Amino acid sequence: MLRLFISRLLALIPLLFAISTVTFFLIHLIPGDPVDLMLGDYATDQDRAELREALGFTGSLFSQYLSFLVNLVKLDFGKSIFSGVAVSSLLFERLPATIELSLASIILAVGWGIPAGVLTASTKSKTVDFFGTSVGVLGMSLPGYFLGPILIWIFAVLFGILPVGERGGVSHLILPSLSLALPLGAILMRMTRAAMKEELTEDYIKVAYSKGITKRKVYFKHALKNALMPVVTLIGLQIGMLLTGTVITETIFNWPGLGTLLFDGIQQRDYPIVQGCILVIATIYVLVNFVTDLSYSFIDPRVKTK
């Protein structure tokens, strides 16, 4: 077990490092010069190589990439262009919001996906088996940006019960969380149904019937142990997919966290902004699929030995 955790943990350094890269180049690929932004259409050229010397535009791009590998060591973002202020100081404050706001969707998806799709799989009743299966297509079919103002117009709008922006009590997290916790339970009510519905058909399931082991045992204790491996793989991978959902979700939510502060760094070409919000989403979705890795040998103590 502990060989299993170093090797994966030594595999985690090229990847950040590919990350890294790559984010910086894509970066500056971005259309639009931050520069020209700031100072407007009528500056001189002088005011222009003034701020561009200031804000280390200077150098050949090479240099500047080994520049912001320097400082990543450090951990030092460098400072926002428009604001001064450190990027690390902005992400520490905006972080905290972006990940009660992923919890609370992670929580709510598997809270109804998981259980909804064991009693789909197991249930005889072709209506609610359909009934399920509607939902679930229908949940995977919204998208967040559709999703978010429909329930803003339900229940902000039409019945006046929940508040919207700005982050607050439990009731500002509600309608944001649940605009992502649709879409993801009904992805996990689909993979878990369809994972049950192998397990039930294998002969272990049989031979427990035959000892008189009772259904709720034969379904939690045996089919879905078997089952959530697909399962627990999909969360792994979709809490990045939750991750850059947020971007949108907290624009339209006004909801203070990395989301907003990503999407205000784009319109402004505030390249540290940008570049420290996408190293911390993917660090995040590195490190859960690490942690989504190990849970493999806890779940099914067979991948200890591989």
The other form holds:
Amino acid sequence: MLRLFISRLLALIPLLFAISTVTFFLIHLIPGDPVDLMLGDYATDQDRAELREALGFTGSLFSQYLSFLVNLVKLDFGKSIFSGVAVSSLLFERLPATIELSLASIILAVGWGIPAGVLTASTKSKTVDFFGTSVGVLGMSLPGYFLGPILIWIFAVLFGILPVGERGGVSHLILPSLSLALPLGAILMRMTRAAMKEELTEDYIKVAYSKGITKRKVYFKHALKNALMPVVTLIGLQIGMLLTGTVITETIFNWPGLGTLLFDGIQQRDYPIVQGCILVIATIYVLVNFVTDLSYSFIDPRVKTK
Amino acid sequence: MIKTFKNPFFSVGLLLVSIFAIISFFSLSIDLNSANEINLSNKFQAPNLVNLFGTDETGADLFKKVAIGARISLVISFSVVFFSLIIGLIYGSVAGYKGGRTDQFMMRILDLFYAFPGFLLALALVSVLGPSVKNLIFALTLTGWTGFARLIRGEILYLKEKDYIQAATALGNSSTRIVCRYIWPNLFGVLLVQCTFSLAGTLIVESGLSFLGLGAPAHIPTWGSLLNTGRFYLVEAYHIALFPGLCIVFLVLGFNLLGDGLKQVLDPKKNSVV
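Which structure goes with the form predicted together with the partner chain, now that we have seen the form predicted on its own?
Shown next: the complete complex, the earlier chain at its head.
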């Protein structure tokens, strides 16, 4: 177990290195000079030189790359062009809001998706089964950026019972997390449903029944445990999707997280901020995948031996 | 063939996609400038017989804009899936058929692409390259081909051990010929299903980027950008957000249903539960 953990952890290093390299070249290989793009046509040569200096765009590309990497190890992402604040402090300030929103969404999604999947897979009722199918495929097709405005319209405009925008108590969290959790839960439900239905046809289920184990125990202790494997993979992947999905959701709900920071950075062509946000989101994404990978061996002991 | 059309998922999906295909075909006759024409005395009209979807905040007819948006979305999704398929087919085939070190090396590169969240990469690329349909297609292809490559490589690893491939090799066929003539035709079903789901996924990401203003240039109406405009006028005119949003949902739903239907028809035993 420890060896697996360490070898996977070591595999992260080249991955993180690659991510930072890609991010660096993404920002630095822009067609046209980013400095010109930012300053427009009326800037003087001195303005340009000053901005170049501030951005660290001096010297050869390779030396820029090296100093970028060195700064990265020191968690120095440079300074925001517009506010002059250190990007790292902005990132740390915004990160909790994004984590709060993502966690709330994933808990909600797992909370309704998996039980709904088990329920609609184990039913004999055709109506419930059809309901499961419809909700699954509809949820997959309903993007958060449409669901968000719908929820705002219903709960904030029509009934005026829930607030929109800004971070605050639980009431502020409801709409944004719902708009992420409903589609996400639908995908989880679909997967759980498919996996459960497949497991329920296996021989060991018949054996369990013939031993006189109650239905509920067969579903939740026997079938679900085996069906959970692909679902866990999916949850891991979805957390990653969620993190990137928050860029849109946070913009809609004016949620002060990494997503809005990135979006505003893009709008203002504040490249150090864009770079920092991409690096942080991509790193979290990689870490989540790492944890997902490890969690297999807890759920399925067979994985350990491989 | 008849069995395919009898599948309810497939036929409803096909119907939805066809409707949008027809709308976008007729949108070719709509002039972009006339669709964008500003007529402030006519703004925020609710849906009526003259303006089927009502008018937006500039007084322009929303239906015309949505129709043009349909064409943009379809063109982008199909181009992205087409290019992703071609790249994935070549990459996956080489990796899967060659095997060994080549395969290992190629898969490592693929892992790098997987490590980077696709939406974020597309977002960063478009924001750096600037909003244009071409850049959008490029960015989405760059993040979209990996799924195809991985799937195709896996299928080829499995297929190349089959007896008839061994026989074809023994008969002295070149590897290119074996891959193109004997392996690729067997991938048709799997790839068709993957393409439809991929169309749905691409559409969602494309509209999301347009929503953020990182899609097509501002003067071209897209579903995402219309939806984004509409959310600021939910109180005065909710229809501006409603219709583009519904279009996204129905077209994505159409592709997803097509995919589910095809999956059931092509592979009745495995994975047919939806």
